[in-house]
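In structure tokens, one chain follows: the form predicted alone.
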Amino acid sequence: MSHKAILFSAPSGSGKTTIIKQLMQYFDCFEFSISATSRQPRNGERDGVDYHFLTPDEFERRVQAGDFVEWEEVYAGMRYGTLKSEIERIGEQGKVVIFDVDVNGGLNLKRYFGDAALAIFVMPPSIEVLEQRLRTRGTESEESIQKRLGRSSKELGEADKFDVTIVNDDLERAVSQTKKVVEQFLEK
């Protein structure tokens, strides 16, 4: 596979989805990969744009059809996953695919590319750091931002089975360190 794809895995709350947006402004040889869920969608996303949102049913049918890279339940009911046809929509563009995946997903994706990926870790300065943001968020609940922190500190621990890990205590600067790592590999 030709293809060069950017995974980018963390805790919910470190901020990679910010980091993500701020490099898509400098690099525009990169695609965002949708992914496909089984949840309902949030206040203003939209289905295609935000994520592929399927039925609990379309989604099994569509595992069963083997049309995902990777999928996972990450919590009861909740699937995510990666569409073989995004992959190819953004190769069939000659663009580089980014993914904004759960730990998991990203390590998955990791085998499934293998040294076309780039796999990069973004790490939150603290577990409370973390707590804070869910908390800022206002869209959890307690429950589930307890949830949230005991999936993060397993997660954590997987950091080292990444490529690179980008520590997000600044963001200019994780977004500048980011910038570099992506640039050395994209011209390998």
Second form
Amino acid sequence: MSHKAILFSAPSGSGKTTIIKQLMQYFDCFEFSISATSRQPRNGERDGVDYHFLTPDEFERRVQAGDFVEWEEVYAGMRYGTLKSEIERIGEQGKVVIFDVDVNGGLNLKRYFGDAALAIFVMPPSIEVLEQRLRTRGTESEESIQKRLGRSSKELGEADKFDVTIVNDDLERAVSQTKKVVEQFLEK
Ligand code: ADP
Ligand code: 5GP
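Please move on to the form predicted together with ligand 5GP, as the form predicted alone is already shown.
Following is the full complex, with the preceding chain placed first.
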């Protein structure tokens, strides 16, 4: 596998999406791997941009067809996965692929890419702050917030399996630290 990959994992609400967006504005060699999901789009999310939004049946059909590199049922009844076609599309463009995946997906992709991947864990300052950020984001129902928080302590315990941990307390500092480790990785 010659193409480099950068993968971001963290409990939901830690700030992955925010950090990835800033990084993509700064570096022009990146292309985001658009995952497939069976969850409903949030307000403002676009099909084929934020995710490929699939019905549960269509998601299952693509699993059976062997179209995924990895997939997880991240929350009960909600599946998310990386399509092989995304990795091929980005590889053909000669770009570095960026992933935003859950912790299991991150560890699976790290195995898949080996040394060609930099695996970054985005750590929230605390579970309390994580909860506050999920609430402030205003995109989730109470049930969805509880599902997300319910997974977070187990996910936080897996940070040491990643190459780098970025603590996202002050956003500017977290982004500048991320830029630094990414630059070092790209130079290798
Ligand atoms: P994730 O993609 O990991 O689920 P988001 O990037 O959507 O997380 O961030 C969750 C919420 O927290 C968003 O409303 C975002 O604007 C906010 N946020 C992200 N980073 C910080 C930070 N360092 N300080 C305060 N708020 C932040
Ligand atoms: P959200 O619903 O907040 O967009 O995402 C929920 C969780 O699913 C996040 O932890 C996100 O990183 C993860 N996720 C998104 N896409 C994928 C994917 O392709 N594979 C896996 N394993 N997780 C994903």
